[in-house]
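Just one chain follows, in the form predicted on its own, and it is written as structure tokens.
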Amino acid sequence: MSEIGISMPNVTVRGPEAPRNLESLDPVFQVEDLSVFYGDYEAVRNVDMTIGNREITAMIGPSGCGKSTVLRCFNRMNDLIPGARAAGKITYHGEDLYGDHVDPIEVRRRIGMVFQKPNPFPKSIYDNIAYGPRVNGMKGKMDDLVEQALTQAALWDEVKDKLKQNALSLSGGQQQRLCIARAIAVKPEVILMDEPCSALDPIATTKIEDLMQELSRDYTIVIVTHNMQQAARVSDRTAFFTAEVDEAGVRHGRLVEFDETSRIFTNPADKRTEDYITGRFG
């Protein structure tokens, strides 16, 4: 494909400038021919992709193509959900994710998960940062890691002088980085991110991508995001899903193309994804 320069207004691309070392990739994940069926049904076919150490890895595409099925790969969440399995293969850190040893409740705990809609528990704002460590058994002051989960939402300040009231009295940005300081008390190494930003205004949206570039320092970060202009703002690579009707007619999604952000947004090297970053389809 030859070179094109895409206009993508007020949008600030993430790349190489960042002070990130994209050209040598230290796989977190690696994922070989992934396919997820739901029954008889393929929801996705044939994904190849590495997820590098500490980085924000973004998935965008239109709806039904994929992207969240496969997020929920990353911890297993899919083996909830009656009928569904996967095939092909997803390695963590060189070990196979789907192996007869490994249990999914520890893939869970290492690798932490931040839904749509923020779903604290009806408990405490301490309660609900406390449950995850207090069903884990970890060890140490349970007030200091507390603080220091909340400290790491960037949530501390606004909420320790009400660390009893109800967790449901938060405002909705305030819900979300309070979702995320629970995934990070367990102290896990990634954190999945399933469009974490759509029910939020912009202000918080605003936030809680801040976040997420900060705590991008420590954990590995995939957000599944619909919107293209947070991708660009957020993310280290991109990978750009699309959905597919075979000869039957039935819609299957997959991977078009997977890069560092910066050429995604710039020079991508598939005409769909071109098209879909310009608003020509999707």
Given for the second form:
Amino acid sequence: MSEIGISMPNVTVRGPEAPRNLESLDPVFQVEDLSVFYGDYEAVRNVDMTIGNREITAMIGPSGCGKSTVLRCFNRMNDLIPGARAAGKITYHGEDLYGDHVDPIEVRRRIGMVFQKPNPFPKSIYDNIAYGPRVNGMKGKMDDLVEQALTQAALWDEVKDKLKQNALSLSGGQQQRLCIARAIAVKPEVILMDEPCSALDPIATTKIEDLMQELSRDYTIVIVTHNMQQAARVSDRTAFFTAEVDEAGVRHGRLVEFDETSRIFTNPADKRTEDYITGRFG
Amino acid sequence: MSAQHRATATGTGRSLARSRPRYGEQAIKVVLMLAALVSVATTVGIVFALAEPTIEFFSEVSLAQFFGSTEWGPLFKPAHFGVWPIIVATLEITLIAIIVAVPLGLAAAIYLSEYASRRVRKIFKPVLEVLAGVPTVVFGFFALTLVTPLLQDVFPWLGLEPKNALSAGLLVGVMIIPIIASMSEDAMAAVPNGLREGSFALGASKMLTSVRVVVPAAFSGIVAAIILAISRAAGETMIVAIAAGFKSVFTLDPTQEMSTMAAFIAQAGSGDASTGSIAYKTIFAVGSLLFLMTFAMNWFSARMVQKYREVYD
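Next up, the form predicted in complex with its partner chain in place of the form predicted on its own?
Time for the whole complex; same chain goes first.
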């Protein structure tokens, strides 16, 4: 390792099979000077970034760098944590996401989320998918909705004969695809994924990654991942976060660099990004 | 082989064999087992203590008399042994109590587990548990001297008797609210937060998340709480003895005075029924029946829980 000097990791950057015009970014979210507080503690400081429509944006960085915290601002999931508060601005299609008129429940219906640990409800496979449409009072034939969501999540063939079975009887990878299907079923515009593969084996991970590529045709996807190769493989743009200690000795998450994934992984502008992706720290 | 063993043992200088016996561990195991035995032995003892006089009772009074008549008066002359009036009274008061306690207890549990801030919960939960420790005789007098007169004033058309099943049932209900609230709250608090987040992330409100995700996931714990509460209500003696009285009438009308099974046992047991008399044996027969009823209900609900619970890992 040492005689090569700086070696870029051997990764495949999302290839030409999904050609995109990344220059003309059609913004879904615009983050301006976002800081997130838990009580008095400023967990993330001064983040600026833009999430493009029907792109996959990856957020990478070491533990405690605030990437999940930022992700959970996009659907106002942080509202549920007592004492959590966001300063700065996030707009969603130009509308202030934290405006007084905004209903967080409506936000979450439009912006779905998949979590680190698969969290299917202890109900049947069918009821897991039907849950979202039901609580949102969606019209239409439920059976069709369920089939459609499961098909989109590439799970239909595996579960079509056991829809009444408890979702927890599925394997971890199937459970996570079920959770993706559950998110799709309410027809969101964006899907947020918080380390969706970290509890899965490599085969299940590959399936989820393929699925993300598939879904990015219709949905805007933001994914937090610990796995740099994953970010490189699936994403169009990558945001690299790190944790920095300020003058007072307090750690804050910071956004270091945000760029097209190919550039982040081949020609990063910041030394810290380069150190991280070459494995010098983190 | 053995030479090798020895070599290894001498190699480090210390054998891996236990260096000294651990008597303490053995002693603790025995003490713990004895503690477990006491409660099992008590239950078995109760069954045997109930069985003998009960069998003797049924050698004198036929099952047909016991279950085939609706006239109850074992302490009168001539004595009547139709058990239905006190069964009906027991079930009726239990039902009133459950109608009061399940909605209030569950609502309190949902509030404490899903809505209340940590600070509120820290104050409310112990208060609730203290309420569970109020002596039932207090509830009994509360029913007799406050609730019944109040109901008579507000709803004179009810024609409430001074002692009646309604006030007794209401206060038995109040007595079991803390059991349902506290145990259900424990069960709901044990539901993994990931399930709530999953629901919120789909655009569900707090109420929907509580009712459609948390409560079903905590179902087995909630049913266990309700069952325990029903058992406590069915066996409650002091409140019904004070507020519902001892009259044995075969009626469903909750405005009337009526004796429950537990109230009869207390009445006959505190009276002058001499050992070996038929009145004395009746106490055990009624006790056995109450025991069987609660046991059957527990068993039935255990089966229900097995069937319908939603297991999360």
